[in-house]
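Read the single chain below, which is given as structure tokens and is the form predicted alone.
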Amino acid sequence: MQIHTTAYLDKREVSDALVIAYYKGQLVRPDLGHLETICQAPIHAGDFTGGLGELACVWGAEVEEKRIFLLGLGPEESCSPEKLRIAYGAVAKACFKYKCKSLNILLPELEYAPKAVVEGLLSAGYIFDLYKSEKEEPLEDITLIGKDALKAADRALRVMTSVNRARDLINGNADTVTPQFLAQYAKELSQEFPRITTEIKDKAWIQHENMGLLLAVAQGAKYDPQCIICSYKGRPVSDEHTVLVGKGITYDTGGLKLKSIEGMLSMRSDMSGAAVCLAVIEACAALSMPVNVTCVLPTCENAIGKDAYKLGDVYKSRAGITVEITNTDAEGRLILADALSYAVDAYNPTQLIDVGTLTGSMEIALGNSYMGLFSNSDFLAEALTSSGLHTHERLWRMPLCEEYREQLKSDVADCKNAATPKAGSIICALFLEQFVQNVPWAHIDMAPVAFAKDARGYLPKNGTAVGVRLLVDYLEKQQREQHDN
């Protein structure tokens, strides 16, 4: 994707379409000249009113482009970055219909417009057709017409490139996107971005580190587990160090507590947390952000078979806590527990954030528009929530109920890995909290939003990589606050 900018409408190059935005009943920009007359026909006919995401196509002999898209942004008073993402997401979908490869976009004169427009276009314009014989033709060239748009547009392009690469990982075949594939992908990131360093820890290292929970989950799998560590030091003089831990279950059968067929259909996406973390560190490097971030990604399959780990058995974690397995389909918390323990001891982080598709009960509680947030730090929780609102990748803080810890008690071990179905997401978070010591920590359960059954707004069907923009925004705000102080 190429993005260009020009300050003036009459300086644009010819493209497949020109996009002109309208508020409901009102032209967004008054500087159209003779184009305003050409655009009147569908408005006078009542075919176009300017409602959010509404689109009309106009052809005219006096227009250099093949067509003009009239785009509705809804009422002016309710316009927002999210409304622009939705509206320009509709433009991206129209480009597939009309086979447009290039666009000229007359930007609304809003400070946030360049970033939001690019996010909506690139998100809704995402294509995953790797396994299709007939390929879609993607949008290749965008020119934004407006002053001072290049910096914000370029930033959005870099972040959305990382988002869409994460979607590719999530959508890929589970027999392709194995722990070893993710490890190789991480190595390639360090080749592409010199400030990223990657270490791949193999099964022998995992055994040496006594990561008994990760080994237990992986023991029935065809592929050996890997622990992937990517570090980006954008501010070496600072002691601030954020560690992200991403769940990397490359396929989840549920183990001996076997999932249903329907439940397994999307389980190639159970490594979404790891994919999001890789995309965040890639975006940090692409933007040369002055932050220090390390990703610790435990990756393996949760397979079914004669070697699969057993219900009722007890396994010892890296932290020395023994765990009775009461649910083999509660495996994500097990591999995260060993990774969190290692992250605390190895990196002494100033803050620790884990991300993953942890519990179906989170989706029952929140639907498909929010992720669950658990934290031992009010400051961290509030800052992440704020970034979630800003990016519309929203978080809802859930409680860490002390009285529920009783449900994790075991007769034969230090704790269980799961309890009753009630408050399942909270029980999961309480289990993980045992492994973070006193480090400021946040747990993001992205199960409700990681994999979409249908396209919604500017989000595509299947892998969404929701969480990348949120975490990049959070890290950017953090570094600005540190600079101001």
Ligand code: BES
The other form holds:
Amino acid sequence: MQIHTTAYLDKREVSDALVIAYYKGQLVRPDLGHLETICQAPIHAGDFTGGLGELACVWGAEVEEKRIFLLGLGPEESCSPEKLRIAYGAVAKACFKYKCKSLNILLPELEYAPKAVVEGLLSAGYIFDLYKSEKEEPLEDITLIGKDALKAADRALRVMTSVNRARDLINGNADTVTPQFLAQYAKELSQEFPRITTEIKDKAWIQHENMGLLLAVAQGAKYDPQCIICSYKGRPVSDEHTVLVGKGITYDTGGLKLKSIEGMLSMRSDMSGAAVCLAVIEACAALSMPVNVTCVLPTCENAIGKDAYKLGDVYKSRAGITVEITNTDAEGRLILADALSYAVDAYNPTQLIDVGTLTGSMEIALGNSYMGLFSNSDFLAEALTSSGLHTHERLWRMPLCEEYREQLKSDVADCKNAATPKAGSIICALFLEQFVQNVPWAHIDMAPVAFAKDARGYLPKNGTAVGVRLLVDYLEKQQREQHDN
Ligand code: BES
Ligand code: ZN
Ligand code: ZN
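For comparison with the form predicted alone, please write out the form predicted in complex with this ligand.
Full complex below, order starting with the chain above.
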């Protein structure tokens, strides 16, 4: 994908379509010159009113492009980055229909337009056809027509490139995207970006670290567990250090408490947290962001078989806390617990954020438009929530309700890994909290949004990689705060 910019409409080169946006109720554009008449036709006919995401296609001999898309942005007073993402997402879908490979886009005159337009187009333009015999034709060239658009558009292109790579990881077969595959992917990131260093920790290292919970979950699987550590040092002079921990279950069968077909069908996406973290660090490097970030990604498969870990057995965590397994399907918190305790001891981070598809109850609580946020720091929670609103990858803060901790008590061990289904997401967060000591910590349960049953707005069906834009925005804001100080 290439993005070009030009300041003037008459300086553009011919492409497969020209996109012209209109606000609802304001169907005039003074600057169209000889295109004016042809663009007015669907408006006069009443076929196009400028509603959000509405699209009309016009053809004419006087148009240099094969066609013009009239695009509705909805009412001007309620226009926002999110509305632009939705509207230009609709353009990307029209490009599939009309087989457009190149676009000229007359940008709305809004400071946030270049970024939001690129996000909407590249998100909805995502194609996953690896396993299809017939391939889709992707959009190849976009020219944005407007002033000072290049820098923001280029940054958005870089972030969306990593978002779409994360989607590929999530959508790929679980028998391809194994712990070893993720490790190789992380190694390649360090070759592509010199400021990223990757260390792959193998099973022997995991044993040496006494990560008994990660080993327990992994013991039934054909593939050995890995602990992937990726560091990006964008601000070596600073002690500030964000550690991201991502759940990397490459396939979740539920273990001996086997999932149903319905429950298991999407479980190749159970490494979405790890994929999001990899995409965030890739974006940080691609944008040369002045921040220090390390990803700690425990990854393995939660398999069923003769070697699978057992209900009722007790395993010892890296932190020394022993855990009675009351549900083998509550495996995410187990591998995160060992990774969190390692992250705290090895890096003493200024902030620790874990992200993963932890609980189905999160969807019961919030539906599919929010991720759950748990935090021991109001400051961190507020900053993340604000980035959520800004990127529309929204978070809703949930309580770390102390009274419920009792439910994790065990007769035979220091704690259980799961309790009653009530407040399941909170119980999970309380379990994790035991492993973060006093470090400012946030836990993002992205189970509701990671894998979509249907395409929604500019988000594709299946792997969404929601969370990447959120965390990149959050880290970008931090960098600005540091410069202000
Ligand atoms: N990976 C699942 C959570 C999940 C469910 C993600 C649906 C995406 C969509 C997780 O490992 C799991 O199975 N959690 C259990 C926890 C329970 C046993 C306490 C669940 O949600 O049922
Ligand atoms: Zn599970
Ligand atoms: Zn899981």
